[in-house]
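Presented below, as structure tokens, is a lone chain in the form predicted alone.
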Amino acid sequence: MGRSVETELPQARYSYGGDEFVFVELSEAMSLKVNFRAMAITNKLRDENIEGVTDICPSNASYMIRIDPDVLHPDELISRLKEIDEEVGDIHGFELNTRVVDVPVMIDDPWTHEALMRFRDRHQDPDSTDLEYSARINGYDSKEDFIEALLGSPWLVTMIGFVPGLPWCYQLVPPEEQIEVPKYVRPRTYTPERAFGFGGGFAVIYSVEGAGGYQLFGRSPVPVLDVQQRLPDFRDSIVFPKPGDIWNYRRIDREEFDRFEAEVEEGTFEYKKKDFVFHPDRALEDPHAYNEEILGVLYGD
């Protein structure tokens, strides 16, 4: 995951994935502009409801389409995708109907701390914690200054996966303010469910317990995946996050963590969220001012 830069968008590369998939790489480097372009193209394709298209999967700097080759030839789809790419252009004027979501996170919690300390031999700096290491390599004077930057601006959910329900989130700040950290030298064999992790330029919430290599900064008391669909936010899907969501990670203490976790157990928890029409142009032109407006929508009442 290289450094994220805002540059002129390159030409897309189109390729086949076996008989049933078309893969389109918009750029080798992730940037907000590239991700906005992927969302604009896939949203337009979804609206067209082309016969033979069975699934549309946007990613950070690419997207993949599944087709029924007996109904739609991949070359026909690629021709239309190229036309849509031209129509979308530099995404000027693109609007995204989405949600702004409050996501509670306990930073430096006991569960991820125990996990990261267990695997120090797999880390770049065995003598520090993940937070301390990440603060230092990003040039912050203290762990608290780093946490303030980490939680100081909202995040765009750019894609879902690889584990079902795991949201990849990219912070809505200028490129020079983007936080970046490497993954562990060797992956852990254990990561707690709902761990708040960071790798490359992306923040994630681990949807399930399992292996992992992202730096661990905290833990959320609430799920992003509910296969039993017990909670109100999961009535329509076992996965809560959606590409295009705007998430604000909010720091909470142990008392609030326990309260939210109890609500999850009782089946009463609901995310605080508001519908929002997101304008990528404004996010690129003046991100800090636009972020204040976004957070005002979420917390204004």
Given for the second form:
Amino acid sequence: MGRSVETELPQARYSYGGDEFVFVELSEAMSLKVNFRAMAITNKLRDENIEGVTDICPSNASYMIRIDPDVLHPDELISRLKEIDEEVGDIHGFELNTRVVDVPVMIDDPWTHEALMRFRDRHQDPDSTDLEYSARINGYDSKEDFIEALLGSPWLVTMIGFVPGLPWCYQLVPPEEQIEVPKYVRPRTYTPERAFGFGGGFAVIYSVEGAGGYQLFGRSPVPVLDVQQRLPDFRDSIVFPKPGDIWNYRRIDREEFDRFEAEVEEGTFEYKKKDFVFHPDRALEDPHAYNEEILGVLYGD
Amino acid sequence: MGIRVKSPGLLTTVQDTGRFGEYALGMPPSGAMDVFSYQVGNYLVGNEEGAASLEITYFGPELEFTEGAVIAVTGAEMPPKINGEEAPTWETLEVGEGDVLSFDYLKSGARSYLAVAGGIDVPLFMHSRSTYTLIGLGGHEGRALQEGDELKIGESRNGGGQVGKRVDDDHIPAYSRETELRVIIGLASYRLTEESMEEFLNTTWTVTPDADRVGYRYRGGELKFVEREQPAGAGSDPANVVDFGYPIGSIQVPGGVEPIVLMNDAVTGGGYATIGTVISADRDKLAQTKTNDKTRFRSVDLDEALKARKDRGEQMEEIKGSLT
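Okay, that's the form predicted alone, but what's the structure of the form predicted together with its partner chain?
Zooming out: every chain and molecule, the one shown earlier first.
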């Protein structure tokens, strides 16, 4: 890669996370491109099977590596990471073997509604719901228009964490169409399991019940974490989402919600999903056209 | 059987070295908070590395042995008693069937470890026996011990031969109410103003009641973030960043007033600016601090952190050698 390519990219910050972690912030700002770079770099590192690397954690605009410093000196890893960064460059031609997944959500469901009403005093706007507030500050005339934008384009899973199985999702739309909302003023002490939330520029599904600060928009009837590994999608891992997954959040009604929940209960539920080779170049060039194609793969024959 | 829980104490959990290699799934390692005391306990009773012990927090349990066992209590000074009679810490002891182990009030430190020859025999979950109570996995039924629980003891390798062995006094840590923790400044430390970074390092912080396996919160100063237009995706609060990974031991300052050091059961990532990381060798010390204790953070470079890690490793090898 030529130097000219490198100068277009924000300068990555390499930092020690104590003696056991190396933390690399590729950019302070989120973008699809920076996440593609984080994924490309960490995928490459994983393929190299370097002794002393114990955990490789891609995240939204950064990544983190846990090492055993008795085996691998952090500086040695950092030199290699800088080389990989150059090799990956601006990710032209990068391909990602991934999958497209249908993820049902019920918007304005009774459970998250109950939760968000309980914590109105911790919210920026105690007199509206999280959806009404988020629609307004993003310049939408109505809640319905906002929901349409929110569910109108698929999402990239850009990071897993916080608690086991929780996916951060960034929408595959141009920067000017990205929705952004603040987190609660003070976090809630309760969030229902499988709540569909939004904070900063990211949508999440809360994998477990617990504290949380994201705006609450809805709830999924199906899990992202299955510690008992009862469901077929969890045979290989207790966690369903993978970084690089493309998820389409699809609005469902109460009837469909109950039907999915019953399938989960019976242990028969399986996510609708298709294998897909994703080309970041195309998602950056013409996201809407590419999204049509992606959804065609998921819902077509 | 092996151990019957007559009373559980404040928070007693099964822990081993931890559940490593699953961080990218959002799974924190859990495991013993004070690795030094935990490991030395295993050396005392002749266990293989990684055998599970009980981590006892602040206030001890009452445990009845339903079979004879070889045990050792290490870590915090919370004097153990066998059938009501005081017994030594940092020493290998023998208990018989029907004996009851209880603990006196905590004198110093915060966490004691009960090692048993053969280890606490609970099922492995993702290659570890450590308890992660937040989502209820690992350990004994994924939770802290409760009255009436019965724990099995694994097969002992060489417990009997260890009875009476004792850790040399020079190696027994003294826990003070004032602790210095060494940190490597970094991560998103550029978010703090220079004056605030200085203040962070010059302040004597007080451990708040929010001090547990997830993390330790401190009070005592107020830190300010560099003003900026928040970048895309970060959210509007100046303490917010685009959500990223949190190293174990990393320090964040939500709201600027309460630094939090994340520990073994912490969230693996999130959207608060992190400013540095407590070095691995000092996490043991942190684990022995408690509410109202004083803590100062001292900035060190990587070389000093690696040296501290090496010294600690060598000390543990020396102790191991002296006990086996």
